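The data below hold one chain only, encoded as structure tokens and taken in the form predicted on its own.
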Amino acid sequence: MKDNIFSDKLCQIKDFDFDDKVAAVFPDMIRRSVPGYETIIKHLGSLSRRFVTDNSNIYDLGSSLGAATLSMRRNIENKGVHIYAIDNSSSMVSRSKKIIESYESTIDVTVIEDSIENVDIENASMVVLNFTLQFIEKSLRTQLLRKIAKGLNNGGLLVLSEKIHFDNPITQNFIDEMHLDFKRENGYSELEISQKREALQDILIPESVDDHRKRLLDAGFSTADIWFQQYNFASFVAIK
């Protein structure tokens, strides 16, 4: 279904919410809004083949409609693996359950409706935070990453994908323009771009690459590096 949520002029623009309207158009919305999203999803499967171990757990935190979960599930050949897909949006959870159940697999998946801050991470070989941390209050981000690091087995992997901010204003400006061009090329009008930006401005707070790397290392990871970036969207790999 095509994303036209912000196509009409709104009298009042509310904070962005992952409600039924967003869930219904989410695949189209994120494909047309986030450069490189499909590449990241595809390669989560490749990363899972390298890092997932027998008799371990995988956590997809902020799982939305389950794209990351399904990518990993299709590529895992290990025994005794269980995937936990967690999201706090009832609209996303109800839809993702149906999507995931429609595919047969020997890998069990449990879809949970809850805040990711409440989830216990145990015996994990891989954890995914795919454009999720940016919606978590800044003061809680380090605590969450420490919990993830603690619950990961040695050699385990965290994939953290985020919209990033550049400290250099010149760089920030032209990268922003490139992202806007990306949205225009994908059919979004100036009105849609403007209204969605206003809906997100108080709840999506991006940080710099240095901020993310420092927090990951402080949280207990031994490495923290970018493996993929397109414009102002980057994906980090952090290994315990």
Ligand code: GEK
The other form holds:
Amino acid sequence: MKDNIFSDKLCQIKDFDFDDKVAAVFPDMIRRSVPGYETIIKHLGSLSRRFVTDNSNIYDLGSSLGAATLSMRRNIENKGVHIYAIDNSSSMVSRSKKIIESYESTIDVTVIEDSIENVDIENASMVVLNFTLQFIEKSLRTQLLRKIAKGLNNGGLLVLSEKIHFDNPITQNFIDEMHLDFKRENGYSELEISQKREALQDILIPESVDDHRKRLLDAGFSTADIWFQQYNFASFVAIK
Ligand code: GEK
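If the one shown is the form predicted on its own, what is the structure of the form predicted in complex with this ligand?
Let's see the whole complex now, leading with the same chain.
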């Protein structure tokens, strides 16, 4: 279904919410808004083949409709693996349960409606934060990454994908323009782009690559590198 949420002029722009309207158009919205999204989803599968171990857990934190979960589940050949997909939007959770159930697999998936701040991470070989940390209050981010590092087994992998900010204003400006061009090329109007931007401005807080890298290393990861970047969207791999 096509994302037309911000296409008409709104009298009042409310903060962005992952409600039923958003969940219904989410695959179209994220594909047309986030450069590289489909590439990242595909490669979560190949990363899972390399990092997931027998008898361990995988956590997909902020799982939306389950795209990352399904990509990993399609690729894993290990025994005794359990995937936990967690999201605090009831609309996303109810839809993702149906989507995930519609594919056959021997790998168990539990979809949980909760805030990722509340969930215990244990015996994990892979954890995914695919464009979710950016929605968590800044002051809670370090604590969350520490919990993830603690719950990962040695050699386990965190994939952290985020919209990023550049400290250099010249770079920030022209790369932001390139992202806007990407949205225009994908059929979003100037009105849609500006209304969505306003709805997201206090909700999605991007940070710089240096801030992310420093936080990952402080939180207990032994590596923190970028494996993919397009414009102001980057995906880090951090190994415990
Ligand atoms: C994908 N990973 O398709 N606790 C749990 N869920 C949260 C929280 C929170 N505190 N805050 C936000 N969310 C997905 C895409 S979308 C990214 C992730 C985007 C959830 C929110 O409900 C939404 O489903 C998701 O994080 C962010 O690979 O829309 O840009």
